[in-house]
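Okay, so here's just one chain, in structure tokens, the form predicted alone.
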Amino acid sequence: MTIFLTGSTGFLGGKLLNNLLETTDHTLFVLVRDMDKAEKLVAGLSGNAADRIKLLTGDITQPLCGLSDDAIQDLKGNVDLFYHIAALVKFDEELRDEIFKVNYDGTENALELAKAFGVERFFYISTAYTVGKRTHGVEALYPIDKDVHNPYEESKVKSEHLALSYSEHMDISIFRPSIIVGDSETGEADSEFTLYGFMRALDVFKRRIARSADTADIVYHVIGSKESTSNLVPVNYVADILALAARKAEAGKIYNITNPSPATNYALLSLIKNALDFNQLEIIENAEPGMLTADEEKLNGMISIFNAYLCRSFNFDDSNTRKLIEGTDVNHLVMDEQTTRLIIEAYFDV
């Protein structure tokens, strides 16, 4: 099989790339913006893996991803499967235009490129949080409306609809990972987003208050729901499913790649507190005006973009994913406390 990928120098994309190289004999065409970074990635591969990768300079924000007519003609009729992974994971309203340029326009450019290649199948990597303000996630399209928390979610909802609108040209499958974290076996992670952005903010805050000698006994409150859960999935679990999908995914299907038994926010914060050696943190359900100190206001301001996810639980149906992995070497996710601790501590050990 010949596979074309975007986003392969990113956290998930890099893990999928290695998975495909180690478990298949596929030839991989990889779109990259930073050729130096990509060449370093390829140089670190063992065996004949590097011979099966073809690097192409491009940019998903450009029409046809910035590929030349000659490059497109060379691949026309020769690409079996297209993985579109590249995305911008930012939630800020002031970045709306940039988020949509990458996530929505970039998806349209990738679809048009896949159409120009004449690919048979296109895999769009979305997010489980297209669920928006609903509490139950289904493996079906959500309506295009404003029932979302931020422009990132909105861009992904609209991109899913866009992707499936190309079904007359190619088989479309959509994959929705929840919060991607480190490798469940090694803890390896290089993500700067989601859980890691939250942990990094707590670390920065701890360092700031450490400069004051009289803060040792002060408790700092984070607003959130103790019993609500955060749906974390290890990057290797997501990559295993995406690699398996190359031979098992069905056209028109949506696959939630989620955690069936997610940890509570209280349990997660306890593990983060231990890893940071910052036992002065506590979660409170809400705060009346004037209840938080100036330092607590700063702390909660630093993590405000995560508030929508800290204050509620989401549950996800992943029946399609369960069917996909049935009878394979990929087991349905069981992420216990030991694995979660490994992932959190490995990040701070870097």
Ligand SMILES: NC(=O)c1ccc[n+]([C@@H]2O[C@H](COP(=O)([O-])OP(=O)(O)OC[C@H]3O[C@@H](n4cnc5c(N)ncnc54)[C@H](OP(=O)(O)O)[C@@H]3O)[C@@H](O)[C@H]2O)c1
The other form holds:
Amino acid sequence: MTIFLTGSTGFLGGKLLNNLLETTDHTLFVLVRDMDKAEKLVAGLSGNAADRIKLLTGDITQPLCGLSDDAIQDLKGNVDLFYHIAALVKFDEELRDEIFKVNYDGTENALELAKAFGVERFFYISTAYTVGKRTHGVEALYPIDKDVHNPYEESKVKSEHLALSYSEHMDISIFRPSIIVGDSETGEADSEFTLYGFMRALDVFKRRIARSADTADIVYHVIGSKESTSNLVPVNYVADILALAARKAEAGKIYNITNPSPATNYALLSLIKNALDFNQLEIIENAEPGMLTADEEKLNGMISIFNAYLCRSFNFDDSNTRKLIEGTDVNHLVMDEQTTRLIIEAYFDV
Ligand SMILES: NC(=O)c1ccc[n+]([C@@H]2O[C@H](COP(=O)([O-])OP(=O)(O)OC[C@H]3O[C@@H](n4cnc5c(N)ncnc54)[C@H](OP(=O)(O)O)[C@@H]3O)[C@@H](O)[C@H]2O)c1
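Let's compare: the form predicted alone is above, so bring in the form predicted in complex with this ligand.
To see the whole picture, the full complex is given below, headed by that same chain.
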């Protein structure tokens, strides 16, 4: 197979690239915007893997991802499958225009490029959080409405609709991972976003208060729900499913790649507190005005973009994914406390 990928210099895309190199003999055309970064990635590969990667400079915010006519002509009729993984994984309202430019316009440019190649199959990597403010995630499109927490979710909801609107040109499948975390075997993660953004903020806060005298006995409250859960999925599980999808995904289907028994936020925060050696953190359900100290206000401000996810639980139907992995060597996810601890401790280098 000849496969074209965007986003392979990123956390998930890098893992998928390695997986495809190790488990298949496909040729991989990889769109990169930073050739130096990509060449370093290729230089780190072992054996003849590098010979199966062809790097192409481009940018998904440009029409046809900025590829030249010659490059497009070369690949016309020769690409079997297109993985569109590249995105901006930021949630901030102030970044709305940039988020839409990369995530929505970028998806349109990727779809147009795939169409120009005459690609047969296009995989769009979305997020389970297109579920927005609903609490039950299904493996179907959600309506385009205002029921979302942030421009990231909104850009992904709209991009899913856009992707499926190209179904007359190619077979479209959509994959929706929940919160992607480190490798379940090594804990390793090349990410600054989602859980990693949250952990970094707690780390920064801990260092900040350590500069003031007499803070050792103070408890700092994080607003959230103890009983609600955070849906984490290891990056290697997601990559295994995306690699398998090249053989088994069905056209028009949506696959939730989610955790069937996610940990509670209380359990998760306990693991983070231990790894960070910062036992002064506690979750409270809500705070009346004036109840939080100035430091607590600061702390909750630093993690405010995660608040929507800390305060509620989502449950996701992943029947299509379970069917996809049935009878293969990819097992349905069981993420126990030990694995979660390994992943969290790897971040804090414990
Ligand atoms: N991380 C999560 O928890 C999570 C959860 C659910 C879904 N997802 C989805 O999974 C996908 C991958 O996420 P990730 O965590 O791996 O993100 P990431 O580490 O930030 O990687 C993003 C990738 O997109 C590329 N990219 C960004 N803007 C681009 C542009 N204008 N042109 C070309 N390439 C561009 C980046 O290239 P550079 O290396 O040049 O920056 C990088 O390769 C995204 O679609 C995301 O929405 C992520």
